[in-house]
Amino acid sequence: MDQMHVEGDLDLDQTLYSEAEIVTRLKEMATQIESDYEGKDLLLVGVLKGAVMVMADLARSLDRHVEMDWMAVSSYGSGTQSSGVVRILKDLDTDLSGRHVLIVEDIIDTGLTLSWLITNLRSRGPASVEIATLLRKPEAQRMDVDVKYVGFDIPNAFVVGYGLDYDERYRNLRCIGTLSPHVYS
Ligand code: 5GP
(Lines of atoms letter the chains of each structure in order from A and count residues from 1; the text may use other names and numbers.)
(Lines give C-alpha, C1' and ligand atoms only; values in the text may rest on other atoms or scores of the structure.)
Protein backbone atom coordinates (compact mmCIF):
# COMPACT_ATOMS: atom_id res chain seq x y z
CA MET A 1 0.00 0.00 0.00
CA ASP A 2 1.29 3.45 -0.88
CA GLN A 3 0.99 6.54 1.26
CA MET A 4 -1.59 8.10 -1.06
CA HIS A 5 -4.07 5.46 0.08
CA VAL A 6 -3.96 6.61 3.71
CA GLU A 7 -3.38 10.31 3.26
CA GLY A 8 -7.01 10.73 2.41
CA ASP A 9 -7.75 9.82 6.04
CA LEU A 10 -5.13 12.33 7.28
CA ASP A 11 -3.78 9.49 9.44
CA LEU A 12 -0.11 10.01 8.61
CA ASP A 13 1.52 13.12 10.00
CA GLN A 14 4.81 12.78 8.19
CA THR A 15 6.77 10.25 6.15
CA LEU A 16 10.02 9.43 7.93
CA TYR A 17 11.53 6.95 5.46
CA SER A 18 10.53 5.96 1.95
CA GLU A 19 10.64 2.37 0.75
CA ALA A 20 13.82 3.15 -1.23
CA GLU A 21 15.57 4.66 1.82
CA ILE A 22 14.66 1.63 3.93
CA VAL A 23 15.91 -0.88 1.36
CA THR A 24 19.17 1.05 0.87
CA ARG A 25 19.83 1.12 4.60
CA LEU A 26 19.06 -2.60 4.96
CA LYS A 27 21.54 -3.35 2.17
CA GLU A 28 24.24 -1.46 4.10
CA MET A 29 23.40 -3.41 7.23
CA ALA A 30 23.52 -6.67 5.24
CA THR A 31 27.04 -5.87 3.98
CA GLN A 32 28.21 -5.37 7.57
CA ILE A 33 26.51 -8.58 8.70
CA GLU A 34 28.12 -10.56 5.85
CA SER A 35 31.54 -9.38 6.93
CA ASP A 36 30.95 -9.98 10.67
CA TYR A 37 29.62 -13.51 10.17
CA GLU A 38 32.02 -14.63 7.45
CA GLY A 39 32.65 -18.36 7.75
CA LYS A 40 29.94 -18.76 10.40
CA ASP A 41 26.49 -20.30 10.23
CA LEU A 42 23.81 -17.66 10.73
CA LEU A 43 20.28 -18.03 12.06
CA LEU A 44 18.00 -15.03 11.71
CA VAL A 45 15.23 -14.94 14.31
CA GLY A 46 12.37 -12.65 13.36
CA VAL A 47 9.91 -11.34 15.89
CA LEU A 48 6.37 -11.55 14.58
CA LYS A 49 4.51 -9.75 13.31
CA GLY A 50 6.28 -6.41 12.99
CA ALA A 51 9.62 -7.74 11.72
CA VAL A 52 8.17 -9.55 8.70
CA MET A 53 9.07 -6.85 6.17
CA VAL A 54 12.51 -6.18 7.71
CA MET A 55 13.29 -9.90 7.68
CA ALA A 56 12.16 -10.29 4.07
CA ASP A 57 14.29 -7.42 2.77
CA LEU A 58 17.31 -7.95 5.05
CA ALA A 59 17.50 -11.68 4.31
CA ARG A 60 17.26 -11.07 0.55
CA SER A 61 20.02 -8.46 0.78
CA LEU A 62 22.42 -11.01 2.27
CA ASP A 63 24.58 -12.64 -0.39
CA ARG A 64 25.08 -15.81 1.63
CA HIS A 65 23.08 -18.70 3.07
CA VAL A 66 21.01 -17.99 6.19
CA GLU A 67 18.35 -19.86 8.09
CA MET A 68 15.24 -18.09 9.29
CA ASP A 69 12.99 -18.83 12.21
CA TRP A 70 10.22 -16.91 13.94
CA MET A 71 8.98 -16.12 17.40
CA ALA A 72 5.76 -14.43 18.36
CA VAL A 73 5.65 -12.70 21.71
CA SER A 74 3.06 -10.55 23.33
CA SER A 75 4.28 -7.71 25.50
CA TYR A 76 0.94 -7.25 27.25
CA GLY A 77 0.84 -3.66 26.08
CA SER A 78 -2.28 -1.82 25.22
CA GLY A 79 -2.61 0.89 22.61
CA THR A 80 0.76 2.53 22.00
CA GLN A 81 2.60 1.47 25.21
CA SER A 82 4.52 -1.75 25.92
CA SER A 83 4.70 -3.14 29.46
CA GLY A 84 7.73 -5.46 29.38
CA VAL A 85 5.70 -8.41 30.68
CA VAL A 86 6.21 -10.92 27.90
CA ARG A 87 4.45 -14.12 26.93
CA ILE A 88 5.55 -16.51 24.14
CA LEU A 89 2.75 -17.01 21.62
CA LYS A 90 4.88 -18.97 19.13
CA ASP A 91 8.28 -20.43 19.98
CA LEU A 92 11.19 -21.23 17.66
CA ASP A 93 11.32 -24.55 15.80
CA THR A 94 15.13 -24.47 15.84
CA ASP A 95 17.47 -25.79 18.54
CA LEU A 96 19.81 -22.88 19.35
CA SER A 97 22.71 -24.94 20.80
CA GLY A 98 25.95 -23.70 19.27
CA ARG A 99 24.16 -21.43 16.78
CA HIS A 100 24.99 -17.85 15.88
CA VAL A 101 21.66 -16.08 16.36
CA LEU A 102 20.77 -12.67 15.02
CA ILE A 103 17.45 -11.31 16.33
CA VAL A 104 15.71 -9.24 13.66
CA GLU A 105 13.48 -6.52 15.09
CA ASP A 106 11.34 -3.80 13.60
CA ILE A 107 11.65 -1.27 16.41
CA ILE A 108 13.10 -0.95 19.89
CA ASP A 109 11.33 1.51 22.14
CA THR A 110 11.88 0.91 25.86
CA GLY A 111 13.87 -2.26 25.11
CA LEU A 112 11.82 -4.21 27.64
CA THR A 113 10.64 -6.80 25.12
CA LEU A 114 14.14 -7.24 23.76
CA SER A 115 15.84 -7.58 27.16
CA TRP A 116 13.46 -10.37 27.97
CA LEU A 117 14.00 -12.04 24.60
CA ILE A 118 17.80 -11.95 24.83
CA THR A 119 17.79 -13.51 28.28
CA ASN A 120 15.42 -16.17 27.05
CA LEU A 121 17.45 -17.03 23.92
CA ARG A 122 20.83 -16.93 25.73
CA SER A 123 19.55 -19.57 28.16
CA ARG A 124 19.26 -22.01 25.21
CA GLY A 125 23.04 -22.40 24.70
CA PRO A 126 23.68 -20.47 21.46
CA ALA A 127 27.23 -19.60 20.33
CA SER A 128 26.18 -15.93 20.12
CA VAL A 129 23.08 -13.72 20.20
CA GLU A 130 23.10 -10.29 18.56
CA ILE A 131 20.40 -7.84 17.55
CA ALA A 132 19.55 -6.07 14.32
CA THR A 133 16.76 -3.52 14.38
CA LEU A 134 15.51 -1.23 11.67
CA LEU A 135 14.39 1.50 14.07
CA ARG A 136 15.48 2.59 17.52
CA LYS A 137 13.84 5.19 19.73
CA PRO A 138 15.78 7.47 22.14
CA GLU A 139 14.90 5.59 25.33
CA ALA A 140 16.39 2.37 23.89
CA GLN A 141 19.81 4.03 23.56
CA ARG A 142 19.99 4.19 27.34
CA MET A 143 19.40 0.49 27.90
CA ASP A 144 22.13 -1.98 28.87
CA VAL A 145 21.66 -4.30 25.91
CA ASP A 146 24.09 -3.74 23.06
CA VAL A 147 22.26 -3.48 19.74
CA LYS A 148 24.82 -4.38 17.08
CA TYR A 149 22.97 -3.22 13.95
CA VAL A 150 20.65 -0.19 13.91
CA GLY A 151 18.98 1.07 10.75
CA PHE A 152 17.77 4.46 11.91
CA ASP A 153 17.59 6.28 15.24
CA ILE A 154 14.22 8.00 15.27
CA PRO A 155 12.51 10.58 17.49
CA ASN A 156 10.10 9.52 20.19
CA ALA A 157 6.91 9.32 18.13
CA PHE A 158 4.53 6.49 17.32
CA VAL A 159 5.36 5.19 13.85
CA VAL A 160 3.56 2.85 11.48
CA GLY A 161 4.22 1.15 8.17
CA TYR A 162 6.71 -1.40 6.81
CA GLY A 163 5.41 -4.06 9.23
CA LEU A 164 4.55 -1.74 12.10
CA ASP A 165 0.89 -1.48 12.97
CA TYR A 166 -1.61 0.50 14.89
CA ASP A 167 -4.46 -1.82 15.84
CA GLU A 168 -3.33 -4.24 13.06
CA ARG A 169 -3.60 -1.57 10.36
CA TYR A 170 -0.83 0.10 8.31
CA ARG A 171 1.52 -2.94 8.32
CA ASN A 172 1.36 -3.07 4.53
CA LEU A 173 2.28 0.57 4.08
CA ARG A 174 5.48 0.74 2.02
CA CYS A 175 6.99 3.71 3.86
CA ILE A 176 7.40 4.46 7.57
CA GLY A 177 5.55 7.45 8.93
CA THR A 178 4.36 9.03 12.14
CA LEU A 179 0.72 8.53 13.00
CA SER A 180 -1.41 11.56 13.77
CA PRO A 181 -2.33 11.59 17.47
CA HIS A 182 -6.00 11.96 16.51
CA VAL A 183 -5.93 8.32 15.30
CA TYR A 184 -4.99 6.85 18.69
CA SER A 185 -5.99 9.49 21.25
P1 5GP B 1 9.64 -2.08 23.68
O2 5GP B 1 9.49 -3.30 24.54
O3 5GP B 1 11.03 -1.92 23.11
O4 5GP B 1 9.17 -0.83 24.40
O5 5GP B 1 8.60 -2.21 22.48
C6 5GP B 1 8.71 -3.21 21.56
C7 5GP B 1 7.47 -3.36 20.72
O8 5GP B 1 6.51 -2.31 20.93
C9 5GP B 1 7.81 -3.32 19.26
O10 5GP B 1 8.26 -4.56 18.78
C11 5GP B 1 6.50 -2.88 18.66
O12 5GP B 1 5.64 -3.99 18.51
C13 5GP B 1 5.92 -1.94 19.71
N14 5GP B 1 6.25 -0.55 19.41
C15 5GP B 1 7.10 0.27 20.07
N16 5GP B 1 7.14 1.50 19.51
C17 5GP B 1 6.30 1.44 18.44
C18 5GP B 1 5.92 2.41 17.44
O19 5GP B 1 6.35 3.57 17.38
N20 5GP B 1 5.03 1.98 16.51
C21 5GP B 1 4.51 0.71 16.50
N22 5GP B 1 3.64 0.43 15.53
N23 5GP B 1 4.84 -0.21 17.42
C24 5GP B 1 5.74 0.15 18.38
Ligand code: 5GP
Second form
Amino acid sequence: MDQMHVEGDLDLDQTLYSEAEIVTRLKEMATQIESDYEGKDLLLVGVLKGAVMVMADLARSLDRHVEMDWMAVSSYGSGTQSSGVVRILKDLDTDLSGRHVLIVEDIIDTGLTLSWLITNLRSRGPASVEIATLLRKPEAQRMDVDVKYVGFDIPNAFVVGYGLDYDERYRNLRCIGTLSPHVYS
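What's the form predicted alone like, now that we've got the form predicted in complex with the named molecule?
Shown below: the chain alone.
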Protein backbone atom coordinates (compact mmCIF):
# COMPACT_ATOMS: atom_id res chain seq x y z
CA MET A 1 0.00 0.00 0.00
CA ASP A 2 1.43 3.37 -0.89
CA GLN A 3 0.71 6.75 0.66
CA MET A 4 -1.87 7.76 -1.94
CA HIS A 5 -4.20 5.18 -0.40
CA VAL A 6 -4.24 6.98 2.95
CA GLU A 7 -3.54 10.59 2.06
CA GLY A 8 -6.78 10.64 0.10
CA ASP A 9 -8.50 9.92 3.42
CA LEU A 10 -6.37 12.59 5.12
CA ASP A 11 -5.11 9.99 7.63
CA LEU A 12 -1.49 11.21 7.39
CA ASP A 13 -0.46 14.71 8.37
CA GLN A 14 2.87 14.35 6.62
CA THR A 15 5.29 11.80 5.19
CA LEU A 16 8.54 11.67 7.14
CA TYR A 17 10.45 9.07 5.10
CA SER A 18 9.81 7.48 1.72
CA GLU A 19 10.37 3.80 1.05
CA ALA A 20 13.55 4.68 -0.89
CA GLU A 21 14.95 6.69 2.03
CA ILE A 22 14.18 3.86 4.46
CA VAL A 23 15.79 1.18 2.29
CA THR A 24 18.88 3.34 1.72
CA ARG A 25 19.30 3.92 5.46
CA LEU A 26 18.86 0.22 6.25
CA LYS A 27 21.59 -0.62 3.72
CA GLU A 28 23.91 1.88 5.45
CA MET A 29 23.15 0.28 8.81
CA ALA A 30 23.79 -3.19 7.33
CA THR A 31 27.24 -2.10 6.16
CA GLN A 32 28.15 -1.01 9.70
CA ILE A 33 26.69 -4.19 11.22
CA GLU A 34 28.73 -6.36 8.82
CA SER A 35 31.89 -4.54 9.83
CA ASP A 36 31.15 -4.76 13.56
CA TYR A 37 30.28 -8.47 13.46
CA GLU A 38 32.94 -9.63 11.01
CA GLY A 39 33.94 -13.21 11.84
CA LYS A 40 31.10 -13.62 14.37
CA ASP A 41 27.87 -15.54 14.07
CA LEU A 42 24.98 -13.13 14.39
CA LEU A 43 21.44 -13.80 15.57
CA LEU A 44 18.87 -11.18 14.63
CA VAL A 45 15.97 -11.04 17.06
CA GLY A 46 13.01 -9.22 15.61
CA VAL A 47 10.35 -7.75 17.84
CA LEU A 48 6.92 -8.59 16.45
CA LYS A 49 4.85 -7.29 14.85
CA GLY A 50 6.26 -3.88 14.05
CA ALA A 51 9.80 -4.95 13.16
CA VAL A 52 8.79 -7.38 10.40
CA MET A 53 9.42 -4.94 7.53
CA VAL A 54 12.59 -3.53 9.11
CA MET A 55 14.03 -6.96 9.87
CA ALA A 56 13.27 -8.31 6.40
CA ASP A 57 14.91 -5.41 4.61
CA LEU A 58 17.85 -5.21 7.04
CA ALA A 59 18.53 -8.95 6.70
CA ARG A 60 18.34 -8.77 2.90
CA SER A 61 20.82 -5.89 2.97
CA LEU A 62 23.43 -7.96 4.79
CA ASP A 63 26.02 -9.72 2.62
CA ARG A 64 26.44 -12.57 5.08
CA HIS A 65 24.51 -15.41 6.64
CA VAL A 66 22.47 -14.56 9.71
CA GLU A 67 20.04 -16.51 11.80
CA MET A 68 16.72 -14.94 12.71
CA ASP A 69 14.26 -15.48 15.51
CA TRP A 70 11.22 -13.56 16.68
CA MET A 71 9.87 -12.40 19.97
CA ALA A 72 6.56 -10.69 20.60
CA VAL A 73 6.25 -8.38 23.57
CA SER A 74 3.59 -5.83 24.20
CA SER A 75 3.17 -2.67 26.20
CA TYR A 76 0.54 -1.16 23.94
CA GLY A 77 -3.14 -1.85 23.65
CA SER A 78 -5.02 -0.07 20.92
CA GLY A 79 -3.97 3.35 22.19
CA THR A 80 -1.12 5.66 21.35
CA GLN A 81 0.67 5.68 24.72
CA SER A 82 2.87 2.97 26.23
CA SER A 83 1.26 1.26 29.21
CA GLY A 84 4.65 0.48 30.80
CA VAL A 85 3.53 -3.10 31.54
CA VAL A 86 5.37 -5.64 29.38
CA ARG A 87 3.94 -9.01 28.42
CA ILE A 88 5.68 -11.78 26.46
CA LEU A 89 3.29 -12.89 23.74
CA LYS A 90 5.80 -15.14 21.90
CA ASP A 91 9.18 -16.17 23.23
CA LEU A 92 12.30 -17.07 21.28
CA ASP A 93 12.86 -20.58 19.93
CA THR A 94 16.66 -20.13 19.96
CA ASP A 95 19.04 -20.68 22.88
CA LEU A 96 21.00 -17.44 23.34
CA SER A 97 23.92 -18.94 25.30
CA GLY A 98 27.17 -17.57 23.88
CA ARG A 99 25.41 -15.95 20.90
CA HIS A 100 25.87 -12.45 19.51
CA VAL A 101 22.34 -11.05 19.54
CA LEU A 102 21.13 -8.01 17.65
CA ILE A 103 17.63 -6.91 18.65
CA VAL A 104 15.86 -5.39 15.65
CA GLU A 105 13.15 -2.85 16.49
CA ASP A 106 10.87 -0.66 14.43
CA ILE A 107 10.75 2.23 16.92
CA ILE A 108 11.99 3.23 20.35
CA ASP A 109 9.95 5.84 22.12
CA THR A 110 9.81 5.62 25.94
CA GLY A 111 12.40 2.84 26.10
CA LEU A 112 10.41 1.04 28.82
CA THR A 113 9.67 -2.09 26.77
CA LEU A 114 13.16 -2.28 25.31
CA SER A 115 14.84 -1.81 28.69
CA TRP A 116 12.86 -4.75 30.01
CA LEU A 117 13.64 -6.83 26.92
CA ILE A 118 17.39 -6.19 27.15
CA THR A 119 17.45 -7.30 30.78
CA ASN A 120 15.45 -10.40 29.91
CA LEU A 121 17.70 -11.40 26.99
CA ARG A 122 20.96 -10.69 28.86
CA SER A 123 19.82 -13.05 31.62
CA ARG A 124 19.93 -15.88 29.04
CA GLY A 125 23.75 -15.85 28.72
CA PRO A 126 24.47 -14.35 25.28
CA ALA A 127 27.97 -13.24 24.28
CA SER A 128 26.54 -9.80 23.48
CA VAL A 129 23.26 -7.97 23.05
CA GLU A 130 22.98 -4.86 20.91
CA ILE A 131 20.06 -2.93 19.42
CA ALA A 132 19.23 -1.76 15.93
CA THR A 133 16.16 0.39 15.40
CA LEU A 134 14.76 2.14 12.39
CA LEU A 135 13.26 5.00 14.43
CA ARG A 136 13.99 6.61 17.78
CA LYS A 137 12.08 9.38 19.57
CA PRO A 138 14.67 11.08 21.81
CA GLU A 139 12.10 13.48 23.29
CA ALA A 140 9.86 10.60 24.43
CA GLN A 141 12.55 8.48 26.12
CA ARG A 142 11.96 7.80 29.78
CA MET A 143 14.57 5.03 30.13
CA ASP A 144 18.16 5.38 29.00
CA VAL A 145 18.72 2.64 26.43
CA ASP A 146 22.03 2.26 24.60
CA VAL A 147 21.13 1.84 20.94
CA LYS A 148 24.04 0.92 18.69
CA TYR A 149 22.33 1.39 15.30
CA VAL A 150 19.70 4.07 14.69
CA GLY A 151 18.08 4.71 11.35
CA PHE A 152 16.41 8.04 12.07
CA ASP A 153 15.69 10.21 15.09
CA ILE A 154 12.16 11.55 14.81
CA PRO A 155 9.96 14.03 16.68
CA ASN A 156 7.61 12.86 19.40
CA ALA A 157 4.64 12.30 17.09
CA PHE A 158 2.49 9.25 16.42
CA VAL A 159 3.88 7.56 13.29
CA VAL A 160 2.63 4.72 11.12
CA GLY A 161 3.81 2.75 8.13
CA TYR A 162 6.61 0.32 7.33
CA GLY A 163 5.46 -2.04 10.08
CA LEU A 164 4.22 0.60 12.52
CA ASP A 165 0.52 0.54 13.14
CA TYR A 166 -2.42 2.16 14.79
CA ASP A 167 -4.93 -0.45 15.93
CA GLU A 168 -3.45 -2.93 13.38
CA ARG A 169 -3.88 -0.53 10.44
CA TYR A 170 -1.22 1.14 8.24
CA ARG A 171 1.51 -1.53 8.79
CA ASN A 172 1.82 -2.17 5.05
CA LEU A 173 2.20 1.49 4.15
CA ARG A 174 5.52 1.77 2.29
CA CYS A 175 6.49 5.12 3.80
CA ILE A 176 6.54 6.40 7.38
CA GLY A 177 4.27 9.29 8.21
CA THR A 178 2.66 11.07 11.11
CA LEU A 179 -0.88 9.97 11.78
CA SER A 180 -3.47 12.71 11.85
CA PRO A 181 -4.90 13.15 15.39
CA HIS A 182 -8.48 12.88 14.10
CA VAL A 183 -7.80 9.17 13.45
CA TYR A 184 -6.98 8.29 17.07
CA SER A 185 -8.74 10.95 19.15
